[in-house]
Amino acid sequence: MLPKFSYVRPDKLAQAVKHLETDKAVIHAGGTDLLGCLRERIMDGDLLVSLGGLKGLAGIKETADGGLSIGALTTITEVSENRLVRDKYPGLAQGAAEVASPQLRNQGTLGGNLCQKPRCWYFRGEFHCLRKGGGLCFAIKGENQFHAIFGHDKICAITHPSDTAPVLVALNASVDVVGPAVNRSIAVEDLHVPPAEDVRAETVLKRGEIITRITIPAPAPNLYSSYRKIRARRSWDFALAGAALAFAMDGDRVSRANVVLSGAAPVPWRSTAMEEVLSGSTLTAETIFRAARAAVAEARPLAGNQYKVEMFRGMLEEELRKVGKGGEV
């Protein structure tokens, strides 16, 4: 059952911003998330600040310098079926299509699923663990199949449940934010934050800050992305894992490389070990070999999912193969 709160719909960002200021007050966007984080006392929320009412904060439009601005409001499945990004930046609009089930790519928002909580189910159980207030990470030692094979430090083992979030690190995207003190902008790479540098929260983002608008600079001559995901069930899961790739090519050669994977860390896990390998390089049988052994060559896993390590090396390696094959196999 969900707790009792109050609920306000502004129709202007600085009353949605002031409103934020308030204990406890959390955002209402697409609620796919915050619902079921109330219902499950994951998370307090005495006040709910509705952004549905606030105009300018959906759609998709070019910029001036031939990138995109994305509207924070904007619904998961436009993402994935609009023209642009689908022309310009396949990866998002293929990562955005692997989000969860057509119902909740329908009501989830852009800005909602970068800051979404973690699916681990020590914390969304009945468990005072270590990112609730807790003493203890139950997952480093206990049921940790579907848990983080980097970025951990033995603090907190969830892994960073957006698909969206990998391909706009990728892509060099950023995120403007509106606060009560000041107006600034976040690269997406740095707006997650490791549980090594606070275990408790999942964002940057400080009290009445709203994220408004998703900015990806024009793609790179020849770019090649792609989104993969692996997950139990067609639908609903979470990936097991997943890879972002953002390729700047000179014909066969990539000039450029950023990979970022998923469900492989509490963060989105960019595998700068990879990209050394493939930047300046020709995709060849012997490029591909050392780029994804070098991917997982880091890897920390646990007790319960040491599999991830040879699932993400096969999966690296079937996707660097597509990429000199217009994405096909």
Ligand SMILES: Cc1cc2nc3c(=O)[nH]c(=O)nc-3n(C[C@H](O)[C@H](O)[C@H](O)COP(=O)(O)OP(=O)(O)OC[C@H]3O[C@@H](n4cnc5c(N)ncnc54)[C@H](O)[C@@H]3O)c2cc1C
The other form holds:
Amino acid sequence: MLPKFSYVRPDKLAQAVKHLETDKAVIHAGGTDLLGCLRERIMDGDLLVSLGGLKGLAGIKETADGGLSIGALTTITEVSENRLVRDKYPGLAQGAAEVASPQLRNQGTLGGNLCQKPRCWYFRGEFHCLRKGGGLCFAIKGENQFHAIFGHDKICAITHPSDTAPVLVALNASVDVVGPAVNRSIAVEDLHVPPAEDVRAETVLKRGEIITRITIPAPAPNLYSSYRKIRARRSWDFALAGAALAFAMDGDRVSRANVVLSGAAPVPWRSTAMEEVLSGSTLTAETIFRAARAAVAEARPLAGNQYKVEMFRGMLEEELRKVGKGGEV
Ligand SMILES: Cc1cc2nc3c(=O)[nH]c(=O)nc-3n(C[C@H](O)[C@H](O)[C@H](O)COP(=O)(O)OP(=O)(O)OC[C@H]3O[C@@H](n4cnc5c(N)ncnc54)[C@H](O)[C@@H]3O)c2cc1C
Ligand code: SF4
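With the form predicted on its own already on screen, would you show the form predicted in complex with the ligand?
Zooming out: every chain and molecule, the one shown earlier first.
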């Protein structure tokens, strides 16, 4: 059952920030994750501050340098269908189209997608695990077939749930943040918190801080971008293994490669080992073979998720074979 709460819908950003100074005030965007978190008592909130009245936070526009500025309140459906997004960053349109179901994409927002809570079954269930302030991660030695193979440090093995965050990291995007103290800009790569830094935090946002816009720099010349997601079910489901690619191409040579994995780690996981093999190389069969192996060389699977290592390796090989071939292997 949902706890009792009050609801405000300010039409000025400054009013929203002021409301968020109240103890137990929480940001409400589309509410698709928030309401579940309140119902499951994994978040505490008795004042919902809706961003729905802040018209300036919705919509997609081109920036002066040819990049895009996407309001945090823009729905996931809009991101997946927008002509500018599809033309400039097909990988982001693909990532957004992979989120949940049509109903959730119509209601859920890009800002909320970046800030959602993880989906570990212990965390969402009645287990007082480390991330909830308890003393133990139940997944490390328990049921961990859907959990992380990188970056868990045997502390917390959630996989970051967002399908848009890995693409935004690969595209070097940043978020504009408005808050009670200062307004700031944060690279999406620095937005999420690894368990070794703070196992209870998902993002670096401080109390009362609101993401207002997501800015993506102008696409590099001949940018190739894509997002691939493998899931257990064909209907809505989170990534078992996924990859966002953003490559600056020079003919058939990759001049710069950004590779970010989903379903892999507690944060969108940058595969620097794979990027190093690819950057400056032509995508020959040998390079593809080496790059996919490099990506999984540092994996630290748990007892139940060793299958993910081969799954990532095979998927990455497939994705690399598509580059420059119009998306078809
Ligand atoms: C059944 C189901 C399946 C799903 N499957 C997927 C999936 O496959 N892939 C995927 O990526 N996601 C998936 N999701 C998550 C879904 O995409 C998110 O629930 C949605 O994007 C959150 O957007 P929202 O606007 O509803 O956020 P809300 O629920 O309103 O908020 C989510 C969190 O973000 C905070 N927040 C919201 N907006 C801001 C902002 N502008 N600034 C700061 N904090 C903010 C809120 O306080 C809250 O903590 C699924 C969700 C459900 C319920
Ligand atoms: S993986 Fe993280 S969220 Fe899941 S039980 Fe362990 S500490 Fe809790």
